[in-house]
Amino acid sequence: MGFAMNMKDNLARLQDFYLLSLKAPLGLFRRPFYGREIVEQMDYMGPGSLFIVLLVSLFIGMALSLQISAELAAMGLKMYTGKIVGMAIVREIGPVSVALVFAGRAGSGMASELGSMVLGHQVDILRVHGVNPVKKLVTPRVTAAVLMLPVLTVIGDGVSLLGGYYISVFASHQSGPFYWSQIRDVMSFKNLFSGLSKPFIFGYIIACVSCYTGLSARGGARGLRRSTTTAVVVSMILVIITDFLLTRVLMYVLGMRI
């Protein structure tokens, strides 16, 4: 009995956060417009990210180039450290590096102020009032998060492909001038395209999540605690699984076979 109550209600669960991402999109086009709340996310969640983002991207580049520039050369194949080093990170460790901090800093902050605003009786107000809550607070997100996540990327991309120069110029003695042609040569519309399109779809799935378990908190302190551990846990799990899967589909549809 117990165990046939906790389906029926994670069931319910999964329909109210597949109802809630279908509508979020859905408010974009349709009146009133939030302009103001989707341009003050863009900001928490654009600039308000960058310095943890290039922060991280700098260190994941150089580490990467530090530990293949040592395997290569055990080989005699050192010359070849940009252009692995420059695919691994537009391809795949970029945008799943940043995804993964937006989720800890954005996606985290969405969920407690929500959160906050479902125990401070914040969104009954709004109820009250005859304004939509998702399309007050969840569209606006979910937008911003669309937008920007896809430019942090673009960004912690080149620094890390910097990082990875610094490293193979002035530690591995590699030169400068090799390194960002091999750069340019992993620049193909394969290679970005399957970098960039993934950010959107991560940035989506990070807001809604964050969006969902921020509206569903209860029990004062502790379930804002509960809720905001929850949008963080839930999203880089599903940010590394739709990777996983993204990555399948898209080399399939690019022709790259393995």
Contents of the next structure:
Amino acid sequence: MGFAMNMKDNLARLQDFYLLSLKAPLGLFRRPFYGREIVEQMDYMGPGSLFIVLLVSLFIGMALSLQISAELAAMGLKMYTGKIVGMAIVREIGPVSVALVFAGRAGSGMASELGSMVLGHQVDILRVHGVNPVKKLVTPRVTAAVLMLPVLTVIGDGVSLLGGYYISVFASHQSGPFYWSQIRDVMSFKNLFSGLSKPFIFGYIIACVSCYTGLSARGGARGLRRSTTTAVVVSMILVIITDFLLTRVLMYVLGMRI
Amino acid sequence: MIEFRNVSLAYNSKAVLDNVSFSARFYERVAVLGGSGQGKTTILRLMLGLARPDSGSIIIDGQDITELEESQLRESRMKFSIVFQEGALFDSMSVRENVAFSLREYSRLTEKEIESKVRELLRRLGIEEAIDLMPEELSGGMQRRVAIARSLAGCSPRMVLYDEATTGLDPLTAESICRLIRELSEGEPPDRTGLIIVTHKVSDAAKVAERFIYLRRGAIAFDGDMQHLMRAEDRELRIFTEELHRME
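Condition change, the form predicted alone to the form predicted together with its partner chain:
Whole complex next, starting from this chain.
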């Protein structure tokens, strides 16, 4: 009986999540429009997350370059460090690492903000005044996340490549111009499309999960803590699983073979 | 007319309201009393369609709102306004923006007209000087006043619902909030704006209400006026009204 009830509750929650994920983007096409809220959220998610993205991306680029040049040096191939670092960052590590940082920073922020609005009855006030909370609160956050995560990813990729350059030139003693020429070779349409299409989807997933868990918060401070943790953990897991699935699909679509 | 007919609601298998039935006219001044977790706030949420009962019906002006979709509830909600515990002000907005919120959402007033209406409301409630402050800069009493101003800004409610409006306030501030609540419900029935105040402070309830409903374990254990309340024999209710007896 308890198992059946749990199963029913979980299915109901999943249905609510899908409905929210569908209604959020549709809110962009129906009046009233909340342009100011979108800009505010873009400011919070973009410039607000920039410092941590720069920091993480720089060190990921440097660590990757260290590891790869050490391995390649053993085979006498360390001049290809730029190519491998560039491909790994642009296609895979850049989008995923920035999305994980984004889930931790902006995702937790969205969940805790909406959760405290639910617990403080502010969402009830919106409903009493006839304002649709999904349109007013979720649509701007989803829109901002979908727009800002790709921008952060491009910046993060650039900083990671700079970190890789620093290690290649000053620690691994390779030629700087050759490193950049290898990077230029990597910047093909396929690689760029593969790397830059993912952040749009990751942004959508992170925002929908975080908003849903925030709006589902119940039970005071403990409930708020639970919803914030759930938002970050579920977003991160979904980003990693979706990354694999998207990579598989993109490889097929772009004609890349294993 | 507001009617609850055999309304029951449970959260996580725990009964919050158990077969509750009562009715109230829009001009009445009602206090819903009871300890924490007895279903007092749930009654207000059900009345506004913010929660749905597991069984029973809630009739507002002849219409069963339990059967309505969220988008169809607007007309029924327009008859009420609500002041939640601790105000529920939007903390990213200033006092001006909080009070102007529903005017901006739905009225076609110009910014100048909105500003003038906001100032007029804040002046009426004695907090005009707080217009540029943020909610975190306000005292508890001022937060409640701003919440009351916001509840009155958008529409002319037939009944104002107060959820623990004086909880957490010092006695002087609580007294001034009670006076304000009473002033907003001045006039003769049936033209006056009614109120339902949910509270566990019976002394505050006595200052604003004429009818008292006492909830125990989600069921109505008492429903009557002040005279009957003071004469009630129920042991738990006597503990609640002890303060009033002492004052007498």
